[in-house]
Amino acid sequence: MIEIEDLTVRYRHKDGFFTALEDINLTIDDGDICAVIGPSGCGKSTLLYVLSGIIKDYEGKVLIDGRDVDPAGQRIGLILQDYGLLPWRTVYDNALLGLKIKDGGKGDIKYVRYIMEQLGLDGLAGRYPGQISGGQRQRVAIARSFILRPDILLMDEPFSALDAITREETQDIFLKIWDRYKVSTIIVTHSIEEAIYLGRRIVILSPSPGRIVKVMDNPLFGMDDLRLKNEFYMMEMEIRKIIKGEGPK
């Protein structure tokens, strides 16, 4: 469980200080998982470098499992919009980098293979990440998060970066591990199509400095041909009316 309380950061400027995140109160569930949406600069990517253990200086209080942040004594997975992976190691290396940060690693390797096949990696253990597409890369990310087994899995624009349908591709091979494992999670997004694709739950941020505007459960997660319904294109246009603060809050 991730506990979220009175949350506010506050970053120092030359003229003092600027405020990113102010007064944050958020529980997300054991195996549930959350897409996070706001506008440019109001804080998303903030909340999870706080999660994450990378931002240390804040006021309020964020527990995972009842404990502080501390990413030496728990496994948080984190994605990055650039993946984050060495281009001096293959694609296997990379996957398992995660883990052998934790573990030496040390690891189940019917396990590593499952996630590599899964995500269509096998037949690519010994390439390099410039010798494959962003695509590609960005299934390693993945891998090596769910290889890592993490008790939060954090992810800052995973897909943005890619092409429409290689987005959509990479999407559902994401949410077919997930389901299996159901590691706690949360997707930071732009997209308002890939909050309602990918939250369980979302989270709308108001414009700098963020604070909670709405959660909202979505009623339309894990649908069969869920773009192709109009309950979707119902749901998009409510949440950006309340981003661009004309809907009900």
The other form holds:
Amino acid sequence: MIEIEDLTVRYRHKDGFFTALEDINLTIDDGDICAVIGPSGCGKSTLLYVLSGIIKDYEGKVLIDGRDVDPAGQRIGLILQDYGLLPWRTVYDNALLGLKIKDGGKGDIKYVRYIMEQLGLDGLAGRYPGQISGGQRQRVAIARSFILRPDILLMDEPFSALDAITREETQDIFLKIWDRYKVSTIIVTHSIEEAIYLGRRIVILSPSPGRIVKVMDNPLFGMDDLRLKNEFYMMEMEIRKIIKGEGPK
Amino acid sequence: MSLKRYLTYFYAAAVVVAFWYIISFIIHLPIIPSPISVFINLYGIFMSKILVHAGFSLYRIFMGLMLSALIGVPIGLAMGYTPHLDSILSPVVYLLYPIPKIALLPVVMLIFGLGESSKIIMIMLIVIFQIIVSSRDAVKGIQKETYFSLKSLGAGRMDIFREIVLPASMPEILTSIRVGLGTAVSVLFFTETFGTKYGMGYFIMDSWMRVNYLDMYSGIIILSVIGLCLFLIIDLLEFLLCPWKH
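Complement to the form predicted on its own: the form predicted together with its partner chain:
Shown next: the complete complex, the earlier chain at its head.
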């Protein structure tokens, strides 16, 4: 479970402070998947940096399973916008990086093989990130997180750099694996479509400084062929209105 | 490391030799002999006269570069990775870097004697600063986002050093050694003109004094080939240490 209470994050710069996030209150239950959506620069990434222990300087309370954020003690899966792969490690070594740091490289090899297979990476194990496509790199990042068996999973615009077809494919693969292991997940995105497709709950943030405008349950989550359905477009319109400040608050 | 790339060295060598031949043909003075007579001379004296000098030079330059790297790379990486250390050592490095250390040869020879160590130390004194500064800047140039994945995994400083700092700066470290190699050849030549009867520098200067231009050019060719071989060794190192670059 992720609990966020009165979280405010300020960045220090030359002439004072810049408030990135203000008064964020949010609880994500075990096995829930929550999409955070907001315009560029609203502090979405900052939220993930706080949850992954990269930013330690914040006000308020952030708890993972009742404990303060501690990357060394907890297992935090983080998938970055640029995938966060190490160019000098092979696909296989990148996928196992989490295990290497956490457990000295020891883990369930069967499970590793299963994840690699599911993500279509078994033939690419010996390649370097520079030798594979963007979609494949993204799948390596997803593999790394699942192989880690994380307590929570954080994703920062994970699919935004992919072309439309690859994006939808990768989203489907992700949902399939996620559905099996149901890790508490936060996905940050600027795409409304992606939020509806991947989020059981959708959190809408305001432009900078980011505040929560609305938290909505997404009844469409997990529906088959969702992208082809009328409700999908209705929901998209509704969220668009809220973001523009016209909808019900 | 394709064969094709190395074939281009032969084209380059052919072009240089052709130029040399044309110039020797036009100027027609003993100071610029024809490459053909130089190559014939080289073939005749390589085993009997040059090999021992080449061995000495290769040893000195190799040791000088290796010591520079063994001492300079850890210092530079530590400076880049630890801002506190950088703020202490950088002023010292900047102060010492521009001193024309070649002018210190008499001092170095007085302290370390006329033997091998003074020559190796001279090369090291000059090359090491380039390596320190390049290694430090390589670490400082790593994007901070590169560290995020490891930080979120709770990796310790040694983990981060092994997984990111060292591999990320390796290509630039090798480049700084490549640049240092060019400098080292010049320094070697200079140091070998004093207090020794061995080395390519000595051989070239001695041939010059004896007005034996064919020997002199043979020596220059061999010294260049030594430099080229060391370049190729560094290429090989890059191939082995940075496999993701290919």
